[in-house]
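Below, in structure tokens: the form predicted on its own, a single chain.
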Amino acid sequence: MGEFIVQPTEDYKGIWVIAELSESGCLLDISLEALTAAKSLGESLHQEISAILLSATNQDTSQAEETLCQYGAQQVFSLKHDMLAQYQAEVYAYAISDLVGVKLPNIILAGSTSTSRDYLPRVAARTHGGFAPDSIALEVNAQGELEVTRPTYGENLWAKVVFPKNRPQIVTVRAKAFAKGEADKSRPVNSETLIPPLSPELPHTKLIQVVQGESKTGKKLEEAEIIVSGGRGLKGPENFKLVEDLAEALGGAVGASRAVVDAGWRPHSEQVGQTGKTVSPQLYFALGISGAIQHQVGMSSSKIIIAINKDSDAPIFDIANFGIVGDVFEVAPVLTKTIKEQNLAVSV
């Protein structure tokens, strides 16, 4: 890998949207939804937008070429080799850089996921673009510029970023931020495999194990559109059985707060908040949380906001929708059942 030559800013054009895959092969809703954001920013700068996947030599990507042709990409390329089997940060950046040298985009967008946010500041200083994490808005201002809307000071003010001298823009999309759109099955595949100059000798880490975290509900707490969080108010890791069967009767997510997480209760995969994960559901249930600003944090975006929670002056109560002053022993039971019973779930 030499050193990337900046090329002149007009010289760069198009779109890319990188898909992330799941261990087993299936795009994530995530990319998706970074596709309508491209989509977008496709019409208003009049620009081709490709979808960039990563993947073994011998992987079968094609559902997910045809998936992505389907939802807006105009053409995917795919860039296989052996040592893209298994995520690494580094080998991730050296491939997509070389390609971003060759095919010089405008624009990349990728889901802001724990893979993302690892890789692409990478990208960003090996070939000088700029970069803007957990975006919620895109749009091109009167300048004809990318203007990204992100959260900072811990979510109580909104940034406006643009890049006048930096290409390419690359951003990453938070989830929910955007709609997954329509699937148009009328759409052709395009699709071009793409081997990286990929070398064992390039310097990166080595992989030892990948251990997946479990999930008693099967829902991975980013994409979730319902997640039902508890905290110290539930007393003891036993009586999470409260926010698992709510979560379960609602087809949801499990979350926890940070105390209760650093308490041992529950793991860390599950903690939302400013040292957790950012998660933006149609529906957030917080069970026995009080709502200090670092959860709020994680959870402040959600579309609908219920808090149950005895204390009256909780700071949850701020920014819930709807409120419940109780003991969450008496109602979170009694909420379930009722749900459970009036199959109320379904129009959640």
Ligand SMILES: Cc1cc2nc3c(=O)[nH]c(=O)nc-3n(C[C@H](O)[C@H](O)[C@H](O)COP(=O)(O)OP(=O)(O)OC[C@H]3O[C@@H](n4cnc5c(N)ncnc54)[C@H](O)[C@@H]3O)c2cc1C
The other form holds:
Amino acid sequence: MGEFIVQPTEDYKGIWVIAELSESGCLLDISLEALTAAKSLGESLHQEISAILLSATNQDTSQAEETLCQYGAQQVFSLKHDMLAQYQAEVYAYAISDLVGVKLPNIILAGSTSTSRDYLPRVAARTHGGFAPDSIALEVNAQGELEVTRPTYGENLWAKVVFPKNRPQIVTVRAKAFAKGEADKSRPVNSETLIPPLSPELPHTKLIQVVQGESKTGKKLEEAEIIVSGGRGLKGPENFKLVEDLAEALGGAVGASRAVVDAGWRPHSEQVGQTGKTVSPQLYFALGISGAIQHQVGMSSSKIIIAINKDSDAPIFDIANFGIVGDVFEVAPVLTKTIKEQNLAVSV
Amino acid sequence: MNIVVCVKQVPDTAHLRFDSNDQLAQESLENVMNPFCEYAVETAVRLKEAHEGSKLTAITMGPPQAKEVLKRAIAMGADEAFLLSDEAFTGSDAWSTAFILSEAIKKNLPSTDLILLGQFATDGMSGVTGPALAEFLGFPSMTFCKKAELKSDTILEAHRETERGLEIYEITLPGVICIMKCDYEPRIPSIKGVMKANRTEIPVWDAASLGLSADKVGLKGSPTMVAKTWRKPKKEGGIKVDGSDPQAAVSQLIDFLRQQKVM
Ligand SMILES: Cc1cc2nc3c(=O)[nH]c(=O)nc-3n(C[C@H](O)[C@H](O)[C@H](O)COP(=O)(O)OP(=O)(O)OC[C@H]3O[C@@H](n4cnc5c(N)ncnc54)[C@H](O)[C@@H]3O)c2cc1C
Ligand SMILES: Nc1ncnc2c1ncn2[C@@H]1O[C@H](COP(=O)(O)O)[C@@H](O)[C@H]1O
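Which structure goes with the form predicted in complex with the ligand, now that we have seen the form predicted on its own?
After this comes the whole thing, all chains and molecules, with the earlier chain placed first.
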């Protein structure tokens, strides 16, 4: 494998968005959010927007390429290779780094997912680019430099990260932190298929098996606009019906605190917090959750937080927009019933 | 099997205090081992115990007081520890930290088979060090792992938890894995372990001994820089109502949601 050759800072131009496809080959929403963020950077910096797709040689990606162009990509580089059929950090990192060396992009954006956070640090290491993950705001300052805002210290302290000279400037954006733009159906598709020079010696990892998450609602926590989470205040796994019922009435997903995941009441795929998922829905309900800092880390950027807890001093009330000091067993069923009876719908 | 675990000292994020300028009050910070590093050490000790004749080495890069987390790692079961410390390392971002760690491993621990790290450090919350370290070493890497078991001298099975569910991978060693929360808890050091930690000498490696020039490390060697920090803006004063009359509380909540134009 050849060494990467670093070029002078000013030679790096243009903005890339690395798009991610789901198992079923659909573009993730978070990739379109990243693309919208890229568009506004592109306007400030007068730089071109390109989208990058990676897929197996025979995979039909024309739909995704069309969508990417409609959402603002001026061109799509569609990297195709049989070694890209199954995700592997080394292979992805190598394919992307190689293209970086050829095209010299100034900024690379991607949605913050467990995939991008797996291979992009390797791209940064290989290309000598800087990496700022999980950004919640992006700006171009008066000097025309990129400034990335990201939460640190358990979401307590926000930091502004800059890239003094190394390029590319690699950034992942947190789900829902940037609104997805509008598709412009009149935009032409402009896509180019490229074959990355991958050596069969590259991968040293092999996927053996995927055990699907057991989330009962089938809704993805990270993408849900409404989340109803339950904690130890529910007293037992059987009482999670209360949480599920409210989630169903609202059309939301079910989340959980670590205490109940550790107790085996709920699957880890539902855990919100420092050692679980980071979510930022429009509406977050915390039922019988104390609101420990490690839980807050995963949900404090939710738009509206509603808490039901019988302890009026519970820390969750410090961050709740609306709190009900009361017994979750009394309040939650009334809430669910009222929503159902009055046919109330949440518009988010 | 030669196993290395990289640990980091971080401020206890549950007890942060801020000064009048909304900056972290540094002197009030209580330093602990990064919680994910605790899981990494626990996993490393388990691997060592399951594979006779293994050696576990803990390393950290940090100021002199970071020795404390190395002592903790020894007390939990590591055999030896090294502190990477130099004025010149100050200001290193995760990229640069990974670079320094990789140079130290290449130079002083060249027969390493497996390196474990935490998934994130709770201060920077970046998750960059592990995969970047692997790239610098030319090793495979796996993030978001919650379990690891050796299948043979060169094959490690790792369980990775992602949005898609639980993914089971085989990694050909030498390799790097980053540990999230596991299904087991990190062990509490025994008294015997603590005594051993106090007895064990912890050598220091500085930039010169690693053959690193000052412009390749620290702030100068870092592709990113924190230009400014500020305390996260507080949520505006929330509404708190009494729920002893559930119907009344629910009506107030629904009114609130209507005002917020979400219902
Ligand atoms: C390294 C580390 C990582 C962690 N990561 C996470 C994480 O990712 N996610 C996470 O959630 N936690 C995490 N934790 C754990 C966290 O510190 C808390 O222990 C946990 O969030 C508590 O869960 P809980 O709120 O459900 O339980 P508790 O703290 O026990 O709270 C239960 C709440 O229910 C209320 N209650 C009881 N009965 C009723 C009732 N009838 N009606 C209404 N309210 C009632 C109580 O007043 C109480 O506030 C982590 C901890 C550590 C050290
Ligand atoms: N200064 C350091 N010394 C040793 N290990 C580190 C250091 N910084 C980060 N790490 C390791 O990298 C992991 C992830 O940290 P980060 O990439 O900073 O989020 C930590 O859990 C540690 O295992």
